[in-house]
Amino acid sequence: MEAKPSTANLVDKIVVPGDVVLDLSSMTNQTIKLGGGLRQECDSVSVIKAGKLRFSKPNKYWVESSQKRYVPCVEDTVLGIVVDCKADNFFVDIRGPTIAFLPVLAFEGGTRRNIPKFEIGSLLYVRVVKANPGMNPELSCTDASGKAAEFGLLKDGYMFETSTGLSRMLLSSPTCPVLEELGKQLSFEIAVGLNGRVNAESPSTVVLVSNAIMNSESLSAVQQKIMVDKLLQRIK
């Protein structure tokens, strides 16, 4: 009888729908967090979309793939665009299957007396707190402890869209080569959402920064460095 590969052997490997990656019956007294691309069925966790199985300490697993459509997952940080405002909620486009909603009280110290005002089209950095199939995702502008942290309105910068795979690469540790090379020569700030949206802020080189990021997805680390060098030579 062929032995099943262990979870440790599957991490960073290609998995396809139907693959069983976790046996929960052998993981008693452990709390496991499942990200996108995985589904629990009784005591097993199986893959529902093709990609690479990823793991982050202490206990989160997900399947990383590059796609245009974003599937919301709890604890994802995303960039959303306000599309409507009601008495109790802001409705926000996060590139998912359905519009998400952001309760007007989902802010640090939020009360009915200090409800924020956002115009249609405002860009927000938010956290997904509920993402159940068939329901509109719920968002928050606070971290798990109720603090505003980095969440909220992004007033400046240039927003562009990428694949979800590229956005995860930009958020990876250590710093991905394209951002590392750009940071050696330029001063800029970026906010990256796991939904494939990036907001770049740079005094005079925002177009160069955004082009370098968008061109980097299919390049190796060495190729990314060469590409950035060529772009920087054009402005010297």
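Please read these numbers as outputs of a predicted model, since none were measured by experiment. Each form is matched to the other, and the largest set of C-alpha atoms that superpose within 1.5 Å is called the rigid core. Residue numbers count along the first chain shown, from 1. What changes on going to the form predicted together with the partner chain:
When two forms of a protein are overlaid on their rigid core, residues whose CA moves 2 Å or more are considered shifted, and Leu22 is one of them between the two forms.
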Given for the second form:
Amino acid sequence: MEAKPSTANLVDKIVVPGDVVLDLSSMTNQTIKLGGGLRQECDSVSVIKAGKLRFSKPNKYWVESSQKRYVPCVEDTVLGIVVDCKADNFFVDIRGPTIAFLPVLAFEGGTRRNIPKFEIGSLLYVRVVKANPGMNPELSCTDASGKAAEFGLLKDGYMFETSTGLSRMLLSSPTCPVLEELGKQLSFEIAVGLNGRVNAESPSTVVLVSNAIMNSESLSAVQQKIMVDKLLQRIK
Amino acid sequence: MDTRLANTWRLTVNEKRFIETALSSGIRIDGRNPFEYRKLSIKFGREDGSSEVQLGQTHIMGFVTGQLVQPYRDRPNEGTLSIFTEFSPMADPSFETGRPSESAVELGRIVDRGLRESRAVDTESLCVLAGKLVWAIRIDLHILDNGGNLVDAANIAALASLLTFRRPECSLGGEDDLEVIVHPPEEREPLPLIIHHLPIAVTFGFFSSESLLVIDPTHHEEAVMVGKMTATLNANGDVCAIQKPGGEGVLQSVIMQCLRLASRMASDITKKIKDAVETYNTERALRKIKRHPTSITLDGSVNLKEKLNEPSGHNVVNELSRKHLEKPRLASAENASSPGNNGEGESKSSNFGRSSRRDGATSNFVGGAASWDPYSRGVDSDFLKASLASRGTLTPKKKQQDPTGERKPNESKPEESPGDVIPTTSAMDVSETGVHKGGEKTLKDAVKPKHKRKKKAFSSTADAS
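Rather than the form predicted alone that you just supplied, could I have the structure of the form predicted together with the partner chain?
Below, the chain from earlier opens the complete complex, with every other chain and molecule after it.
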């Protein structure tokens, strides 16, 4: 590959598989973290998934795209459904190509004596610890330092599925317009997983919230505001 | 195996609990009423007898085809109807290729029972030669997307494609009238099936608490519900079939309530199907006429095609029926088969001036033989003159087409008429505008601006019930 564009040009631009993003021979003594969609080949880092290239300080690069399928990535927080319980692991479905394993001890203060009991079909908020291609991903219900940090079983609410792009938008900061508008009038709680699953909980308006979020997939900020206004007016 | 495990759709405990609690306060997750259907859209393909139905997220295609076969021994006078379903794996991760699952067989059976036992499709009219040859109608239903309630959508797809299916016309010929000639569509207009009424399937879902009832369950609701029932009724209020495959028991009063609800839904859906079929038929007729190459603008009036697009099918035919008295009837041109005729017609029509133009004409009447003639290779003008003169007295009627098959008595007419008269009274399709090609100077006088053509009163289209 002759042309090696400098990284600054490609960040936040659409890239396709095959594009070379970084030339490592020119960067020495640096640690670079590669997220999803990028692969290192000898001295260059190339793209293996089409999407937008993102960079976050100090040294993390990844490719973002929106699909219905989720590709597990380390350090992603996702919503999983318990499929089975085995001696060492819970089998958890995170909407990826394979079932993920959640070790029974991966909870805060988890020992062999107090293994939690989840029934089949329970919804968990978990973090991806290992995600190598071809292997079943591994999950954990603690954050990096071992604390519970809100991970674990989600008791109530209604779960629905969206695309990965929409869930990323819901998690972005500043708050995405849909959530902002809805929050002005209603009170609700949502748990968003990067695998496209969202669990919404509210005493009375779950259906409204879930439909508003699902409809905001392809709308711009202004359109989202208008859509939410119309929905809220209808129930008044 | 692992991928299948990963791909299966699962219901969470949260969802199950939520759907049930929401239903007890009358709220459904997509915001519908408990007794409300999702948005129904019916589309048709280019070919006759193919339909595509979308009921919310559920997406089903139906195809109807016909074949000539030997009848069953115990029913030598009746045609056959068979239904095949294809549950494509792209519709749902739980569908697999190969042997149909129990629910696939059940779906086929429900649709089949609704059509066969209620005798909605008239099988006796499908007989060509008693004991030897009958039409076997085959309905193929392809499930493209499973968003819940496949039965209802499949039923609608089957009905829509049956209503728009056209089978080739057959006549007996040869020696002893024992040889069956199947006429290609260019020669003779294919005929619709005779359908007496439309049986509509309405599915109900029962939930664990008593008296929780929904109509048209979505995929999620189907996973949560504990029992279901499908009632097939028609718009007249006749119950054609009821299917309740196990599940929770329900009270007799609940069943009666369901039947009452179902009859209301059935009339709504029947109306929607009929409207869609009618627009399709109008479009089909217009398509035929658009293909007609001649659009005479000699009198400077608006181009044929524009005129055709304005009025609806009904208006067109009403105008025709109003203005015609006796004119040899020539049905709408299926031009593909008669290029020679077209050329002839064209040249002749250009001689006409405004003879074939009507005020606000919605169809162009060009003198010439109909393209449905068996003699469509080209007719010489002298022959035409003679025949037209005799034709004028013989066949004054232009038959209007009706899906309930009034064609049958009409079709026998051409056979009866003397051999040298061109059987131009082939049937016309519903709401079709007649394109008349008269190539003769002799017609010119007859074909004045006030076209007097006698027509049967145009009966309302697509009234199959």
